[in-house]
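What follows is one chain in structure tokens, specifically the form predicted alone.
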Amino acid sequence: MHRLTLTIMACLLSCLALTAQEERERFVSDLMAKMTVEEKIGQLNLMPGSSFSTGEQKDSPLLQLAAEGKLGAVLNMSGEKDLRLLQDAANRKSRLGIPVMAGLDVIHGYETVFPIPLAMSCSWDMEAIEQSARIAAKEATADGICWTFSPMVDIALDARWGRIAEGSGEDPFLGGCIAEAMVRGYQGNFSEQNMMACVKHYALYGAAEAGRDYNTVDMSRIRMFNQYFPPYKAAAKAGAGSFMTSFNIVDYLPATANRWLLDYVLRKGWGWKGFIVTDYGAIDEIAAHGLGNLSKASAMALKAGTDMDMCSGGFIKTLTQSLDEGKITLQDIDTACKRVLEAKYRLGLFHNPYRFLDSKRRSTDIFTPEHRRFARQMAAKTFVLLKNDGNILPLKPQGRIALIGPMAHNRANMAGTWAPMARRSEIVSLKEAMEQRLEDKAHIDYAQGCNFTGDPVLQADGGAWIAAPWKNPDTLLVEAISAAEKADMIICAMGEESEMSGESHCRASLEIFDAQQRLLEQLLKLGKPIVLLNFAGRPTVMTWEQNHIPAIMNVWFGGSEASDAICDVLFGEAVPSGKLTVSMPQATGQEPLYYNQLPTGRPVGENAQRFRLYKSNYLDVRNDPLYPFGYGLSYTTFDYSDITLEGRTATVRVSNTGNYDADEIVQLYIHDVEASISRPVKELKGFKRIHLAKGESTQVSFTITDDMLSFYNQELEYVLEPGDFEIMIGPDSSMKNLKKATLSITD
């Protein structure tokens, strides 16, 4: 007995002088060495939760494959039961009782549901973007989720894209603080209440051709570097567990399968660690992009670096054969192999498979008073004031209100596209979220007005997609006017329906439905104030509102809480502060749009007021956004000094000149005048949130790093020239509204 008790102590000893990275090596490498080729190929095997319905289907083809050590992870597929069952499968029923990782789509939380991600970005809050996560993760862990398929970091320039919702908008910059944001708060330290991000789409995916969902790409690798990597490469410095690929091919090769982009760029040249799983269905699309059948695409895929194939069977189908065949080696399967156990390792899942797995949780820790509090005040600040004449906004709580519109009485949209854990019977419409807000102090007339199109039939997949009944147009157009004959205030609740954002949801035409408009223009005629509420998973085109409503508001899809969060800012109890991070176009035709974009040698000034021969514009429209990148007014004013520029601090003075205590977001541009290769007009490199009360001034300083100054050259090469650079800092990326400065960088 003395004999065993030293050997043990001695085996302790030795674990303690190991460090975590090292002891986590240890233990993979002892299990793999038990493994078999068929359990190694197992645990690359990602397989849906649809097909395990029940927890009463015990002879699920799922448990089957977790009893046989086959199934790496399971996605789409919640709950303690369910999730114990398989759990189960592996931990007791397998040779080596590998667990199973549980992922799903928590991409703007779990049950409490937070603005789409698009929305979040136009915070500017990285704080509470990060609380975001973190909160989303506690929930989503309290229901047996270890891994979220989010954030999403594609670069998206093109608003016809519907996967433009669940992104960061147009800037690399904003688009990494986001990206870095949003994989602490969801890893955290890898507790009991953390998971494991996954960064999406690698790579490019947002720059899709004609703004269609799936399409090609094409691109030059000094733009991917200095314009779309930024994001993907920040979290992966953030320590991100796994990245997901993307649909598209990046030169010429279907991304699953490139090994330049995986091994070299991502692994190799950023030094991440993680593993990589591919998109649904990926590896099985590599044939319809013209590069084999599914063993040979399996083959490529994982020689290329990919180490999970999601729901497309080829690894598990064909490896093996594979490998008898000379066309993957053992020393493939086994690279793949470790690094899926090591994040296993990592989620504490070897320690204990039932980690994620306490039922008490669930009613402690989901949709919480405390998480919809936190929820509430992120909607408000997410929405982004785009015009206020006559200072119309914010209301009083007075007279007779008419509530009018396809969202005012709506609540299967509120919580946007991505949402499917939200609890909808629980979120409240606008329509009644004013009225309990307005009790005894004003009169709401509520009526539905239009449809959202003037389409019955409008389907996806031989499914309408349109939440809301279509009703007789001309019915609800009656029904619209009495109510607002009745009215002193008109508030029009109109825009997208939530799922015409979001995968496969792309648009040809962003401008405001024909339907929508019909109601507008007989609102118009009344002589009433209007305040628009423009609900939208994208940035839309809004030039015949800007001309016609005189308040408009963005409200985008602000989630479990967002009709609360909207009369909270409508009266003035929160005041607007969310500033755009896509350009709004003037029409659809000016799209891909964004501000940061390379000069032309024939340019047209900003907010040129005609078409000039033989210059780069438009016979129809000019070239400029109908509201900018950075844009968003408040309820106050705010006066910037001009920059004073003392070596590389920059510094402007911010005073609020208003009647309301606000927050403002300071932004810093960089233009470099002169460089080996052809450099953007602006670029985001600095930001900073900031609150003032009325009357209140405070100095805001940037200091100008070498990173803000460096590019990726022709040779792909990071360096700094030496020249001169303009800095910018002003309220948004408009020139007119941007204080500039000279920074001479000589050595």
The other form holds:
Amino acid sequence: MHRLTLTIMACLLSCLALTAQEERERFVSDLMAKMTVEEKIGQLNLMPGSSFSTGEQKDSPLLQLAAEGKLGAVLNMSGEKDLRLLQDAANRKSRLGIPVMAGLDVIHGYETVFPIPLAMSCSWDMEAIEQSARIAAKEATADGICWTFSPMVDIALDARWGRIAEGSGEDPFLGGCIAEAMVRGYQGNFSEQNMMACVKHYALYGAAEAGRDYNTVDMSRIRMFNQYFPPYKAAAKAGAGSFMTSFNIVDYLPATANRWLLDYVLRKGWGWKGFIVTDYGAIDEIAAHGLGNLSKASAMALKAGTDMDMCSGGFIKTLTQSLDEGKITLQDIDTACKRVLEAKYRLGLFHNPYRFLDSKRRSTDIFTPEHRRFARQMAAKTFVLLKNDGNILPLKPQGRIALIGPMAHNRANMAGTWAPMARRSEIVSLKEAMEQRLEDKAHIDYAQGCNFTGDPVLQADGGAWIAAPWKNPDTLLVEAISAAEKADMIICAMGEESEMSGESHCRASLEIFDAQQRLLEQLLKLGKPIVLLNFAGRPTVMTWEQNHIPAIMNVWFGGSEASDAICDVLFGEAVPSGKLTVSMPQATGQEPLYYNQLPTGRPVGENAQRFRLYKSNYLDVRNDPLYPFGYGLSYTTFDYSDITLEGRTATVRVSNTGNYDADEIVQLYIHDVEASISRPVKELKGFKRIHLAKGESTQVSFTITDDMLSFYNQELEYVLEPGDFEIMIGPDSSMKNLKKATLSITD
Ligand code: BGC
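Go ahead and give the structure of the form predicted together with beta-D-glucopyranose (BGC), now that the form predicted alone is out.
Following is the full complex, with the preceding chain placed first.
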């Protein structure tokens, strides 16, 4: 096409874009001109819908609020019927008819449940992750939801923290790619099958000290910018419509009341234009942080740049008075209100408040065979094969198989944490899936074998988690041994219950529970091949298991289709390709453990086998992880050539040298050899997921961009400092598996 024509078209397009924005702004400012202060504050109010139910609707305080124009949004309420009542109240009864937004934690799928986010990150498959978000949006919007509190993009380095299950692990670069993919998947082009993303928890929520949820955070700004902020920034750049503040303090101020964080970094620094909602009751918690009562906290939060109050009731109860007392200005309220209304406009709610309330869609768009098929493929991509001595896996579908463990016949735990809409009665257990798969080919002997934990004391007090029913351990053991004695081989399905990770579910020890390890010891004595399937929402310490069990696969919590996906991989219909996005420790005491650490002045060296005096190490455990970041085996093997470096392009030849067609995730790491500040020993800067048939090989190239070499310096300027950079390419982050070359950058 002619250059001039292209320029005119580009110009027209940008004019059109401007017009759409101008139109939105005009609409919102016309509307705001008609609003009272109370109505404006009402838009900043988000309330829970869980207490609402059809039947008592007339008296529902929520309907009352909506009818008075004092409700901006609702959370934890889904379904066309209830949401229609609420929308009717807002749209038909309130003075200006401003629609409400319905938000929910759609974290890893809706009724079709995908693997937990930590598992999904182990697929390193951006298209699949985006597609999972797209499907989640399609299902949730068919049930009235137009806003999801996802993606959670908090970097988590400490596996004790239960919410590590909900994020994408320890790496800022990979975390950024996933954040973008999820925002794209959820929001698309804001059709009626898309919902608005809410990036959380801004910021540093994953850095809670000692891995204890809601605990304090203290870190340097350099570290924030280089290691923790990149996924938030990537999500902001991808156009996420909203952000959620975190519960923790940042630089000694609660994130919700932190102007530097919200206004200076997110809005001014990254140029992001969306609205900010607090986490659940976070304004209320400002008092507990020691910064003043609800009224003061609400004023601080608003002035800092928070636009919507989730469930504290602080804005609705106190802002009018704070305005009268001159603690906030009308401009502060207007700014927040404008952002919320613009989000509703983007969602198309002003054009049609009932846009997401199409009763027909529930039966056609939710839990469809197509969605479930996709979820099954997705789950298979997330399993990480940690050990496979003697190529025990894949298994032949024959003979007699003992299936043992507390996860072997356990439907309730398959979906994983944060799956409130899962159709639990339609989820099959591993035993059921395996029996169906092997019907005429093999015989399955099932036994629970043990309880999850050694004693029944671990019970939730007022929370959501109820431990599985307790059974007599001696009886369970007898049943397991009897099943195993008859079998040719043993599959153990063990690990955590799904609610042992997730919000507020932190653990001080990451080892497989004693009760389970004791069972493994007894089974080993039978001298039969054993495969351990580890179900977990976080890294597990499996040092003993690595030393004794021949085959180990981490299956996380794989969602509604997990059982079938596990069978696909166990019996070779799918080849494992997942790679860890978190370092798996040898001992809990190594936490926080992560690969992209800063060097010390007394390095011990990666291969040090024993304790070394006056070096940075422990007396009783080596520094390296049991399984490193990026690690994961396949049924086939891959060979990597040395790197050829031509200009800025680094290339390796990767060959599939085994017997299966398979996917490999090729990883690029960079180390800045000398800089103005200390720089990590290595950082992931690129990756490619490739498919190779057996015997096939291919060249994989990475172009080293300025961005890959840059970092935030002491002045928090983003700089590329000339000098030498070590370029490393390989199948995981361990030095012994990486090919190396040096790239020199001159001025
Ligand atoms: C969690 C958020 C969640 C919110 C609403 C909070 O307790 O920290 O991640 O989005 O509740 O359910």
